[in-house]
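Only one chain is included here, represented as structure tokens and corresponding to the form predicted on its own.
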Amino acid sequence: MTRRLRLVVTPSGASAGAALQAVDLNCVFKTGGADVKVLHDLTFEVKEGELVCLLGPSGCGKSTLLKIIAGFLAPSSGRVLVQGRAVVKPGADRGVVFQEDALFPWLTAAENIAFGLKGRLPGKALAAEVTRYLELVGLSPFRDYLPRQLSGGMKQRVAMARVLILKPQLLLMDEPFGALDAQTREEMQTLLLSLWAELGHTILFVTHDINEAVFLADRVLVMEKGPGRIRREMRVALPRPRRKEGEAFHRWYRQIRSELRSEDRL
């Protein structure tokens, strides 16, 4: 018989000491003068250096989620804190990665890796940043390159490392390797890893894809849709490095894809 691995409900408060708190968190849109509500009462927080994985159903409200804690979109009511600081606006405590790349077309990918920390460190140092993001992504020799010449592979380690440089406290990511060919998002999946080990982030990464959530998480979040919040918390209890054609594995997805059929139901 499988065994059934635990669940966890989440929480109604957030504790002190996190490094990202969702509290009671509402978001209503007025389209043609009806309100809509995208989130309700949506609680949940995430650990110092926890990667944590956002997962649910399309139209569930997970990027708008993560627009209102990047400070981008204001919430109905509720609050986030970020080290115990309430989010008003977008601030260098956290880092943005989205599906699309958006480099600069015009710049290399080194200057396009500089671009942020432009004016705020000497000459020589900006440079040996730079350098060092390139080699931690894995692009020292594609470092004059326009993003025109790179894969798609290639310009999302590019866009990663221009937001990874600026040493954001938070790291969100949504769908970063959701347009990627199946070989690419496994590499780039790989490389996340590896640089989490390195640089120690916190990362709060949205997904729809239960192997890459059960791939890269201590934690996978479960959110319901009509309208938006988080339902159920798993604890992804597999060691690291992880193979995914493992049956620990597949008894994880299998889990999670049952936990998203079963909302699914409701």
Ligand SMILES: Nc1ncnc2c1ncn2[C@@H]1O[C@H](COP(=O)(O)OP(=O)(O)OP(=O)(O)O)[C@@H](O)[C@H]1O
Contents of the next structure:
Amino acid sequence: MTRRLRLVVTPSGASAGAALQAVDLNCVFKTGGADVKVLHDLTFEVKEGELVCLLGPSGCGKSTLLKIIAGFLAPSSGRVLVQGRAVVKPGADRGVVFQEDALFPWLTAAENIAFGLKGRLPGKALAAEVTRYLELVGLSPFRDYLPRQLSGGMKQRVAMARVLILKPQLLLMDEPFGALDAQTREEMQTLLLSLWAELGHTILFVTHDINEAVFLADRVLVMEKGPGRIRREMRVALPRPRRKEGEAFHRWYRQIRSELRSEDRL
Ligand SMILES: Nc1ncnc2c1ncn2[C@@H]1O[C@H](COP(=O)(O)OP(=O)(O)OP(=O)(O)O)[C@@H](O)[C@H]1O
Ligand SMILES: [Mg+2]
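Show the form predicted in complex with the named molecule, please, the one above being the form predicted on its own.
Following is the full complex, with the preceding chain placed first.
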């Protein structure tokens, strides 16, 4: 059920069907004069249309890795390729959703979603797109609400819609539901799966939560820390739609949990 990571990279650097490749990534931070290695020789790929969860203990470098892929941070060595092209800076091919996304507090839900497309589409076409994405995330009745009038889950729906409307090829999500209560979190997981089925993005999703990873992922990359590296890759062979109750789901939960070293337990 598990296998060691192997990546075949063609001479051009592109591997067939890969939306994302990370090759020999290392990241060292200078802290108080000392070098601290945060990521060590990370190599993996995510295929077109795949939903991959990155699971690992706090401090193992998950956010650092996402920032490197997003182009916010340069690795100390190694490279990232998106659709075969080297990442050197942020770009419209990648959309990022964080745990608590700062919406513009003075703009309504609809205006927040429209913001990134303003001036890039004629007014009517933009309005139609915003209406479509409001509907996709279930917020049509709340289009004119300000962020302070929305619940945490609704704000994350706006955050997802305003990224998705830009049609990134790769969606990078850093614990996007981590601040939500359990029930809202489950609703958001189901929403993400329906958006994924409808829009067909490639998704790299960071989580602390084994349940969330088993529910969402085609594959789980289990990380360990000190320095951060990928310990194991596991393909979650559970049919969709998945149910969190039931023995098969729990078997996967236990199997992934056993891959986390005791000192790396979440
Ligand atoms: N800019 C920075 N300068 C120095 N050290 C940093 C910097 N950013 C992150 N680190 C360190 O790198 C390590 C990994 O941090 P990172 O935020 O990537 O972890 P994480 O896996 O996302 O953790 P969490 O699950 O708690 O969000 C931590 O030890 C952190 O202190
Ligand atoms: Mg983090």
